[in-house]
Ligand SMILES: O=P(O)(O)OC[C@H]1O[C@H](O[C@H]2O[C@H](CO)[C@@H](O)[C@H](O)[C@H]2O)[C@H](O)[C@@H](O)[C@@H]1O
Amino acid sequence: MTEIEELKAYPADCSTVSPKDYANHTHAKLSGRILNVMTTLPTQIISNYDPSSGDYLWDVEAVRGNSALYSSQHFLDQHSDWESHLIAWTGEINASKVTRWQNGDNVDDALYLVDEDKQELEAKLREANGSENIHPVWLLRRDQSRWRKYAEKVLWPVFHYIQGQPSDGKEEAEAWHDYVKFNEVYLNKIKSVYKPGDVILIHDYYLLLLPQLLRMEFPDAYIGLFLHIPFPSSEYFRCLSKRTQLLDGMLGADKIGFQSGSFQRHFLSCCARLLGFEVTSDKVFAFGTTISVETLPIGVDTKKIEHDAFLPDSGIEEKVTALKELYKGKKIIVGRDRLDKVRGVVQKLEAFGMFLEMYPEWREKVVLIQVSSPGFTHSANVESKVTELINQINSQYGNLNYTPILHYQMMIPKDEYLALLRVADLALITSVRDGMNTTAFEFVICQKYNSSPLVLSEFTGTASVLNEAILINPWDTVGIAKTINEAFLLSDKEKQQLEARLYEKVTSNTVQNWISTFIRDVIDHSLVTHVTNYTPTLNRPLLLKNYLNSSRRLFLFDYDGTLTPIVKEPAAAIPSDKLNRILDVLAADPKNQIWIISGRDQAFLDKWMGDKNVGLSAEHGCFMKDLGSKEWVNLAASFDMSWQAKVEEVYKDYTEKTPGSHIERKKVALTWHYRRADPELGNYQAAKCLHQLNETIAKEYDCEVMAGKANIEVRPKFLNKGEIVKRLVLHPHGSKQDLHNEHCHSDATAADQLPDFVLCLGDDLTDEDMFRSLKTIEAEWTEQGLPKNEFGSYGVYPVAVGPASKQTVATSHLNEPSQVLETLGLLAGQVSLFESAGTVELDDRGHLANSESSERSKTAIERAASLRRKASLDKEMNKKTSTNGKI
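Output only this chain's structure, taking the form predicted alone.
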């Protein structure tokens, strides 16, 4: 196996980013390595037959497609100061040949590769790519296409504005679980390669969950995500059932890049409308930090394309001459597209038919050569429509000596493709939705000496770069027909001027400049934002591991906005049936103690949670009711409450001034709600009310004025959720609470009586008190030298719920109450482990490591290896017998 020539790149024309640029930077601690993470390797594994030995051998060959992206990797590896590592799936292993063993068993080699096979193939992959830093991701399953299903059948259509068909959701759910596994397998591979200071670049829509997974594992990593396809408007994106998880996954990156400014705007709109995050034109404020967003169109390796297209003795010149002779006296329109719903092949054919109808003088003088590669399965009806249109146009305008449209459904060799671009009199690209169509760039380069015009759809990301091309609306059939005619009538001078402008754009927007700029932007933004604390998504699989390995579990839950969504009418925030069932399952486990710590009053909590085996704390810690008890204890009974009358007078004044607001009178705390008021008026009056209370009541009494979500609450300063949490955590697990004892000390309870798992969930500013108490307790346990669990922690999880635009002391976040239920359902055994992404160990077939499925696979692999060895020995014996017989 030798290095494949197609996998070589050219150096950049100008200086590019280098780790040396940051050598003197105070905060930059770069390793000098780039981890380039892609969907598939630029090479594929195939099965070849050796007729001399009669054996089937595994081999490696270059993959067609994604040439620009792969060129960026080859450039980094061959012409930069970075140590570049490529991490990617092998893709479907081409095992069309099935080895038939003498005993009649059939074993598909692609499914039963042993470690020795993989090591041999990895060596071939490294040699073919000309690099030692190739790290293949192995996923060996009989239905290898399963790993593409969610990306290609769910994400790709929606991202290209194609709405899916209604279904029962079962197939999509299975595809989602595989998508989660696909991203988790990548995480495991990266963990085996990563070093602190590495810059991780993640490419495209197959890996949208990976940035957040990496952020869970490596909080300080430099992470960039580039989406090479369009990003849809929020009205389309919101149709995805997993929209929150996908956005959450993407926002694990420091920098997110898009091909077009419109794609960037759509993404920001989704973050604001669907997650409630604050955004600017190029930033998202989330998880206690800032995620930067940019438009950075990819280019191509212009030098390599030009070299290949005009290389003497390559055979291309002969092909150009042959094509000119074959279509002598005719104009050649060239199109190359994938045969799917968004490349606009149908629109192209209809426009060409209209052109021949409107301009009869061009009949028998123009041919359209359309080269099409296979599309996705959900675009199958496109092929039949294309065939129908071609037959119709050819029969209407063709004859024995003239065929208007020549359609080639194949991946043509590279030299034929370049010859076609060189000989063309016009390139026609009519995509109805596209990311970056690199065919347009390649055509401009190939037309360096011929200057044929490019007619380009305004709906492709390429139009943002080649904005001086002849732009068309692919839905305007008549308009395209007129444009084709006008393009053919351009003078040589006009064509040369147009080509010069486009050529300058293409050669200044190379793939070398693109990858260099993206790396620099990722690093520069990270150096600014990494000084703040990023709050990653809760690693739910790791949470489950901690839960299953613990015996003293304590759950601390806020109510509104955590267990139930925030609603305009507080009385309507009733627990769902799903929540009730999950809480009942968790509460039935003797290892578990559940406490609901809410700002709600006793009556509300008694009504909806009073019949459950849970502890209750009302009015932010002013009242408590222990598990199994029917009596509430007023922790504020011995304190001066005369402040309540004065607060109520202030509230009454603002209630009169603010229609839609009202006062909630609790036994201890008083709350003014303005959620149902006009938002602008409510916020204005709330700011004035808050200022007045802080300047009067807060200074006269030992009270705390708290601004919540569309409410202001006044309560005793000495009572808050943090004090309640401290009391519950430091109390011997499983024993009755001494609610009259105010003093809690971290060393008062033996280590084996303290909880070894604490999950604390809250969404409001008042819940930060709970998180702070837990962090303080953890610090005290560390100082006392209390032993940690096998995962290196005390099993304490402070989790902020809701749009995490604000800074929080919580160590992780969930976006909404539905994710809370999903998390609790996972612990209760009612939700799949792969419903959300996290740290999960998988084998190279996508099975949970050490699971029953994984062990069965190991047995099958060992059996296949044994059969192969036996077949090999039998073949050797037969050869010897045959040789002896001849002698």
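Having displayed the form predicted alone, please output the structure of the form predicted together with this ligand.
Nothing else is written out below except the one chain.
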């Protein structure tokens, strides 16, 4: 029986939440499908070159490892009401090394697959996986290990607290490039499979960018991301040069699952410390939405393991008996690990040596059987240290009849492994960092009748589930030695009680429960946070047409977070060259009037925007300076400012209590910044400060207290950006402002003097006042019956800078300041529509679609296919000729 047939024959008895259960939810629009997205398929493709026919003989076989994850897929496929689809890379195609050359050209290669080859292989994959819904991701470039490199050589070590050596970064940059492509190829595949209402579950660290790529494409998709390995403390994670991109990528998910509570905490702390997002113990508030984070340790398919471990007539009983006979009179300690820096094999050997030294009575009565498989971060150091220690311990305590440590450096067959777990008297797991160690679960199941104890490192994710196991610190050699001795001396009753508790934990934490809970949690959270009225992306082609057809254009720009990205230090948020160039081009057009309406003070705006032909409004509407004028006018001159001293007192108090925070003193408005403070402390103090000011100053004075981006600002209530916008829009286009006039705007402007194009951009809460004013003006114009333009509008574009999910009254959005620049560049004629729109399409070799390399590959593949066809025709002909000859 193949692995798949076995799985099929074996029914699971757990039920998942059914898609129908959601039918009664008002806004749950589920398709009933799960798209389970993994790194590789459970089966791999093997090719053998047949020199006699010149053909490749293809086969498909099951891969080892990841069995828990694959059983979750099998469970969804076979035993749930969901229609489950598996999307995964084929993995490296194991091809016998044949590359044929002709005139110096590579004319054939096992990876040169034409569409028919792929279809044939896809059919084989579907058959081998026992499912019609298998969607292989093809990446057929030679040097296939490139697709794993960044994940395995950069992420995996850092996530396991292994820091690399400093380098010039070139190799890492190449690996990153491939990592991005790998994620993009998945996006393309999912685009061809996705239907609205699908639940997409993404697994593991090879695909950390995929959630955000998908979110951009399908804003209302239900997306879950589960990280199967540890997530490191922010002190380690921050060493990654791509830390921001990785976190951004992950935060496209609705729900992110981790194996243990500490991994969850570390992730949240990274979001707060590195991205400056607000977080709670299980949520991240980012991009105007809430991402939920949870700890959901994966389990194993307990029934299947128990079934396999105790299956009568399968030969396993004979294996158990043989092992017992072989080690008669001796206790067996079992260990199974990958041989890398984090599985703690060296620590285990040191501890076992110490055990034999401290307890001579156990010598010749205990063996350690250690099965080690290769780790993917190959470490020659670990291997040589392991060999050295084994030799040393075996020579010190062994003799001709007794070898204390038996080391099997290989993948042993499943039945032998299960038999070993059954006969063992103790399992010793000493990982120094691990996501979920499934050997621990398997051991507990195999010990159902024997009840041998499990000694488990407290540094594994498993320890949070099996906290009743005998936990050890893998760095405490003497402590482990003592624990082994104590575990051997437990009475049968104590062992049985221990086993019963562990067995109960393992069997109630099955992989079926895990996947069912994850699906339910992803949907439940999405139902709460998905707003059906996403803000659409700004229609840039329409904007451009409207711009070109208009003659009285008004631009109303916020500054921070709109024209420049948010940065840690306010003084560092200076305009880029690109922004300066674009503003100059736009401002030079006599049809255009540009205003920067900012919370910044006059000095800052004068310094960076003062030499431009633009109007300025500072401190959220308190000051204005007209285009072409040098005079700033204080619109707040008549207001009582006695609140300033009191606010400053409050701010000073919080600055003292919050290291890293500071006060920005402007002429009227006062700002307290806490972006550089410890994020948790900053958020906590800001909430208190806001509350205090609202309860005192805001009640005593005509002041508004505003929570901004890692800041709190206080300014007079009656001046805001919305009032400035009214004044500017309703003013005769192009004429001088009468800023000393109390009346902020005129109702008497003739229709043909009003702007026929208004682009207003802002990212902050204070900018919502501008958007609201524009909406009111539009409503008034409609009421007055003012004629609309050929596009059916007044040419007014209130645009929020932020994600589609951002809560805003704006009618469209742009994601970030860089998109603002692209858009303004488009109007200034500096960026082509194509450049500002495009997304990346890749071919199935990972080349940019239609690129030179992609076309070269296509030609090579077609040439190889035609050669193969010719070879097979020749063969047919030869056969016929020889048959005819015989007749």
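Numbering follows the first chain given and starts at 1. Predicted model only: the values in this text are computed from it and were never measured. Whichever C-alpha set is largest while still superposing within 1.5 Å between the two forms counts as the rigid core.
- For residue 819, a C-alpha deviation of 2 angstroms or more is recorded between these two forms after rigid-core alignment.
- A movement of the C-alpha atom of residue 493 falling short of 2 angstroms is seen between these two forms when the two forms are aligned on their rigid core.
- Annotation for residue 520: C-alpha shift under 2 angstroms between these two forms, rigid core superposed.
- Lined up on the core, residue 598 has its CA atom moved by 7.3 Å between these two forms.
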